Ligand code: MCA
Amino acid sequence: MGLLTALDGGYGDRADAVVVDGTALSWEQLLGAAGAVAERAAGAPGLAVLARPTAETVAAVVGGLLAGVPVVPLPPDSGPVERAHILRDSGATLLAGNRLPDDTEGLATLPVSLTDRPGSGWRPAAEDGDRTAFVLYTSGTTGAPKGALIPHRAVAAGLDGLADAWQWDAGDTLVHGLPLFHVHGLVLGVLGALRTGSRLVHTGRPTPAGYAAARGSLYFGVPTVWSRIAADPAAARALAAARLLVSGSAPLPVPVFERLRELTGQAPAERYGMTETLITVATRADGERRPGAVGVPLPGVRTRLVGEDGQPVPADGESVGELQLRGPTLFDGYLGRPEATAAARTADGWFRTGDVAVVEPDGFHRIVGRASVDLIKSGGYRIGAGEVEAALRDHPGVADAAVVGAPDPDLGQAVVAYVVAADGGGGVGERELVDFVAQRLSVHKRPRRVVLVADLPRNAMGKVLKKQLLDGGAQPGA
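Stick to the form predicted together with methylmalonyl-coenzyme A (MCA) and return the structure of that chain only.
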């Protein structure tokens, strides 16, 4: 099939072409297992995949793509509230893998076995770039996550752009241990290898020891992973033979960049993207690696900066503006949410990233912040403050809650919840609230800290003053 070139046989094969947490598959085996999924998934409106870091997950995702069925990755640590939302909203009728523990009415299970093969008459669906490859659920500032519709053509354009920027090809071994339900770990980290013909080693978890043992040429990580590697000199030194260390999903702190350069002998390459746009700006393998900068637009991508007054902002290395984009890697909109889809673009058709950036005169981009305090990046995960606040308010001991991203040396930002206890709910404990969120939403969305306060600071319009909370301006609770 055209999107995943390695499965067409054009790069030969090897017994360990794809290794996920110790399970090795050749491309031929992967095509067989995925073909068996595709044969049974054909025609379904959506294939949900409980995206544990396993070879079965890779086979299920590839199966969905081969069938031309939208793949809906489910975070494996998601609780019933988040899972039910994703399943209902996406309209998926099939779940690859085992039945979920909770009530999943209307969802048939499609078992995945690495030794299954499709019937001899099976063929992949005809290629169609406009077809939805993925519905990726991603948080906004308020409400439940929205399903971003990612077409096949965007995946192909995004991966080809990165292959060009990173001279990424069949001679590479890609190593990472990122989750398989987001763009970084799944689209770049799995499909990128299958499109370029590079070997893939997924380490199960993104631990320094796992990265060091894998001996790859190309490594992907979020800044939290790189900062843990930088704090483990033996693991970092083991990466010295690699060709390219890539960081993305959140800002890479300059001290981590410098420490990695010291320990590995090479500076990491940073790149920038979003679920809705895939990767749009990247440091090139043959270009300068500039600390604090994410590189230059990928082929076909155009960027501009726009001020709060709607006027263009010059690329002078100093002026800040909202980063807006056009190009072939953009999504097709949010499933079933025409208003949110329309709001994501300007009247003249540019995608509004919500990120605030500076562009140097030589075209290097720096991301300097986000327009909204309500989108938090913690460990590279995008977490909407509103979704966590709503979950907390569902707890009977909580009268009100405000969630912020507090600076954190390991996670970049840590989710911190300021909670006003309900009358008589004075006994509500931090542990209980953390677990309540972890079990309803996803474990990674749980507050790392809960602060009980008597009141939330608000402005005259009743809006919570989150900057004041971050500065420590809330009254302690009774």
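Please give the other form, namely the form predicted on its own, since only the form predicted together with methylmalonyl-coenzyme A (MCA) has been shown so far.
Chain alone follows, minus partners and molecules.
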């Protein structure tokens, strides 16, 4: 089946090749249900899928890919305004599953049944690496979400690169409970299994108990998931038999990294990617796993750091610059947004990630945040918020921290830290934390102000919503 080689039969089959929230399918059953979707979706300009964590969602997505129709995943928790925008902008004319209660776009519905089969004359669409596989909508900081066009060739290149980096093959059982509307949970977490031939267990919800009971060899999670598992020693110890624990979508706090290593006997592997680039940098299964680092570029991917003056930034482990990329995993552009597509690339063809990073002399990458909110310009210095956050989390009285640049009439921006105190760490004070950072980093990187909060606002992927912090969106702590 081209992209999804497990459906070709070359890996054999088993009754529970794909398990989603307790519903088990063989690859043959999945191919039949997906083929029925593909037969009815053929020729459509786009197939929208309300991406709930169900086996029907997997069948619908696979069906769209087999039909050669762009798949448009809809976040199940999105509101009617966001959904309406995605449906209008994408041009999708079919909705897999039941009609949305607030549908004003007049989409035709395409029922999905796990017992359906296509007609005897049905065949998958001919392979075409340039064909759009997905229209994935990005949640930018300004304006309506933009649809990133992800071609089949990029998906194949990204998954093959990760199979190489993680030694991922048909002998694995992949376990995760991540949402099925983005790169991590859908592209890696479903299509990765269908390309490598590994068994897939989606736990429905990413609970520590669900992860522990699944008995996998390869686990995917976001920092929130790993933090909860690290806080449940029995569940964490149940993962000791796994060969690789992968964290992504947001930085993994170093204390969680160390706690997982202590409880499972192995350090987690971090990786880096974006909707527009898929996964481009990853810690290798056979390589060093460093806390706070996301690894090295995948095969075929090139990276560089560039300063605000457009000049190269050295890979010296200290200098901060915008991370720019080239390689086979990149998107084809934003749907109907030629200006945005052009702005995302440099004159010499590199993709601007908008993330700031540091690269070690041996090629290990550390992401220190978004250029828009995490590159702080204070008193003539350029400071990566992620570096200060990592230093704060090393303090035993700190459970979590987020650092922002707040407007300051003297410095331009002042380093401000929002800190969640650890259990029993209520006595931690501002001066103590300021001094703690100054002892570990350059003095100019110390916070000018520390705000104790009960929790940090986060999105569904665990990323801190820093604009809300600046707007006063955190609840004060004790």
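Each form is matched to the other, and the largest set of C-alpha atoms that superpose within 1.5 Å is called the rigid core. Positions refer to the first chain, counted from 1. No experiment lies behind these values; they were computed from the predicted model shown.
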Once the core is aligned, does residue 440 move its Cα by at least 2 Å between the two forms? yes
